[in-house]
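Just one chain is shown here, as structure tokens, and it is the form predicted on its own.
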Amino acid sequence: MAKIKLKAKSRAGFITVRVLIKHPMESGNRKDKSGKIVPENHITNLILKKNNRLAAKAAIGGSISENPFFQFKIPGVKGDEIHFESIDNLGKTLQISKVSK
């Protein structure tokens, strides 16, 4: 179960932009109460977009912690598009978008 809380305010010709992830980036190391190693699922690239051209690109791996927080602080105004995504080692896609306020 995978899910993202985006926001993005802006000041002073810059926008910062904060992500929460809901996802258990398991990184495959550990195992569970019955002894079976818990498998791989980790996030493993982040895509920043405003007004649809690319603002910042991460390759991240199974090192970070469970239901990660992201900030970002960019060029930008009030009623930029922001579009962030995640990408999981699944091949599964996480997608939000906000206006800048």
The other form holds:
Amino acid sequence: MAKIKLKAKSRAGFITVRVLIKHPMESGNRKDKSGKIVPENHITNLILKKNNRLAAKAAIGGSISENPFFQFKIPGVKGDEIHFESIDNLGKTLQISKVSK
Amino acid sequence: MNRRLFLKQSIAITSVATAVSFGLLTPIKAFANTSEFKELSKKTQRQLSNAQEGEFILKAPEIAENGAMVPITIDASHMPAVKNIAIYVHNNKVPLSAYFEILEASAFITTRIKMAETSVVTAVVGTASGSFIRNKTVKVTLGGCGG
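Please give the corresponding structure for the form predicted in complex with the partner chain, as opposed to the form predicted on its own shown earlier.
Once more the chain from above appears, this time first in line as the rest of the complex follows.
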């Protein structure tokens, strides 16, 4: 199942990278119906690479929305390889690689 | 003698129990923020305190009907040597939303954040020549962080 979707499109020297991750992003502050705190489960780090070189990094907290969406812009041309990785606080890693259109 | 022993034991048991209850409580709080994220949060606060108004674009809705999904766009791609971009929501329990490090990308970020209540959203752009901020108030009709 695709838990992570990535679209990379080049235009005028820039690649627009759009990423959609399927993730509950529980901040650990929310309570469920019975009043119990929903355990924390959110993405903590993002890594974006172009042709195996680090382009951008991010540290995010639980206050990014559920099923987070990100858009980046990287200088590049068609055919560049885009790699994206996310790590959550439980140590689960999701990754995807795609060639830019 | 027996009574003393009983007292001692009961004290020992209660102290263990409190320790356990504290021990059970702490993981939730301790994991609320990783040490790395806390460090970044402090760094952003420092940046905030000596930042000037910058000339970049912060796009955020004036009124967000749903606080669970507030689209934010920061475009500082015309600014030279941007190192990092942070999104800071003042009235959230954890004010720092995201901290992006720009290495070989343009300073352009779009994402969707959660907001607990109406608050000022600050975008902090750190460049080689100092930090720049831009504020925008976003009204939230329905909170998205729970509590």
